[in-house]
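The chain below stands alone and is given as structure tokens, in the form predicted alone.
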Amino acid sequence: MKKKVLVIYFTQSGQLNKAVKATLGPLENNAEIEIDYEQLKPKTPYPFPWTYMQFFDAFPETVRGTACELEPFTFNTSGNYDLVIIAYQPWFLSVSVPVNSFLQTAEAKQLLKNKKVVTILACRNMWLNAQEKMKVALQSVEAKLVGNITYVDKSANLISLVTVFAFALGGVQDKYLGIFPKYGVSEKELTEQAPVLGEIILKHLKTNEYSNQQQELIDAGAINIKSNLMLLEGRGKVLFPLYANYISKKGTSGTADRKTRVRIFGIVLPTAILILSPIITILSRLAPVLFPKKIKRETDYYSNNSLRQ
């Protein structure tokens, strides 16, 4: 009997879709595996490229976990899937609104209960807090997270800050201004490393034994954690809900009353990253020396699929 896999994803630019296809190549090419794809479609589509205001106006609802309406799903909620793969992008250190909205539906609760789940992320570089929220969501629907793969832009943080804005707001993925590197996950990583990760998933899918899968994925380079970004995310995790609530007090998404606060946040966020990033980079180099056990403990925790109580 064929093993059945359901892939649930949302993508705007297609970058995530490329990462998913590259990873699942070994499964696609195996006659014993049957894969269904479900692309989530918001009833009010999110733009790509974004305008400046559209981009930052999505921040409060993303951080607060406010759901959007989705088009009807095509998958069978009672389908006997052996594995569900959820592919998503982090938005503002949170799960993207369409994927988070799906996780709140009755269909998700029915589909995911007692199911094995693997998550695949493609993003600039910060994903730890988003994955923590994903863990909580999966736990709430009684799903079991058995694997996580992250694809990130390997450029330095401040460089990727420039290139991600050029990409998100202008659709420019090639070298920006002829100076900055191409934004996104490298083609080499997708062609060379992604299939290796897919083979690991395939092996465990065939045996239905996942106890060692995440460690094998880690050993194959599936997880990307930098101590400076871990510290920077820690600051954002505390401050983002405060900013989100501050903006939301002036109204819901798209309302004119909150435009001023959205504009202010659109200035504050990049400025804060520019100021804090060099400072935190220095601190992150000292932290492993001053607090080696804590840094290792945190890195090990975020690399795995358990949820901190």
Ligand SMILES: Cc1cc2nc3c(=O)[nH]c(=O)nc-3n(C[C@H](O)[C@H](O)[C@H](O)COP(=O)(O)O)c2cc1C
Second form
Amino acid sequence: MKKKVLVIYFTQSGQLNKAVKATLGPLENNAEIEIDYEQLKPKTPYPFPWTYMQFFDAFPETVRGTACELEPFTFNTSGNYDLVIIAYQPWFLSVSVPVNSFLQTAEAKQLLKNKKVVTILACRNMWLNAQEKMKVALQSVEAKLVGNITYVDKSANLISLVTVFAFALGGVQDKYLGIFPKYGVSEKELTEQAPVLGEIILKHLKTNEYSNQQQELIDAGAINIKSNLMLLEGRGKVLFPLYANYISKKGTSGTADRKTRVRIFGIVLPTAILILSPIITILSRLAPVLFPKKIKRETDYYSNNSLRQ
Ligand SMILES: Cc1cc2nc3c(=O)[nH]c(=O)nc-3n(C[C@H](O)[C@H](O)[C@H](O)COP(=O)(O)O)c2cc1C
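Show the form predicted in complex with the named molecule, please, because up to now only the form predicted alone has appeared in this conversation.
Up next: the whole complex, starting with the chain shown before.
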């Protein structure tokens, strides 16, 4: 009997979709596998490119996990899927609103209960906290996370900070100002590495035995963690909810009363990254020397699919 896979995804520019297609090539080409795709569509579409205010105004609801309304789904909620793939991008160190909204629906609860799930992310470089939120969401619907693949922009943090803004706010992906590298996941990674990761998923899907899958994915380079970014995310994880609540006290998405607080955040966030990034990079060079066990323990934890108690 054919194995059935459902891919749930949301993408604005198509980058994530490209990463998913590249990964699932080996499954697509296998006659024993059947794949259904479900693209999540918010009833009020998110803009792309975003204006400065639209972008930062999305911060409080994203961090607080407030759901948006989605167009009706086409997949069969009681469909007997052997594997569900959730492909998403982090927004503000959290699961992007459309995917997080999906996870809160009755359909998701019905679909995902007792299902094996693989997550695929394509993002800038900060995904640890979003994946922790994903783990919590999956646990609450009784799904089992059996694999995680992350595709990131491999440029230095401050370079991709500039290029992600040029992309998200200006729609310019390639050679911003003629000097910056292309934003996003490299073509080489998608053509060379992604199918290798897909083969690993295919192998485990065929046997329905996933106990070693994540380790094989890690060994094949599916996980990208840098200790400087781990430290930087640690700061954001604490501060973001506080500022998200502070903005929300002035009103809901788009309200005029909260504009000043949103605007301040839009200045403070890039400035803080700009200032903290070099300091944290120095600290992160020292951290593995000063606290080798802790850094290794944290890297191992975030590379894997268990959820800390
Ligand atoms: C509102 C917003 C917030 C973002 N926050 C993050 C983030 O916290 N970490 C990260 O690595 N990338 C972040 N990104 C980049 C996205 O993960 C992703 O690379 C980009 O949006 C393109 O994805 P897509 O076109 O497939 O939707 C953010 C993008 C947007 C639009």
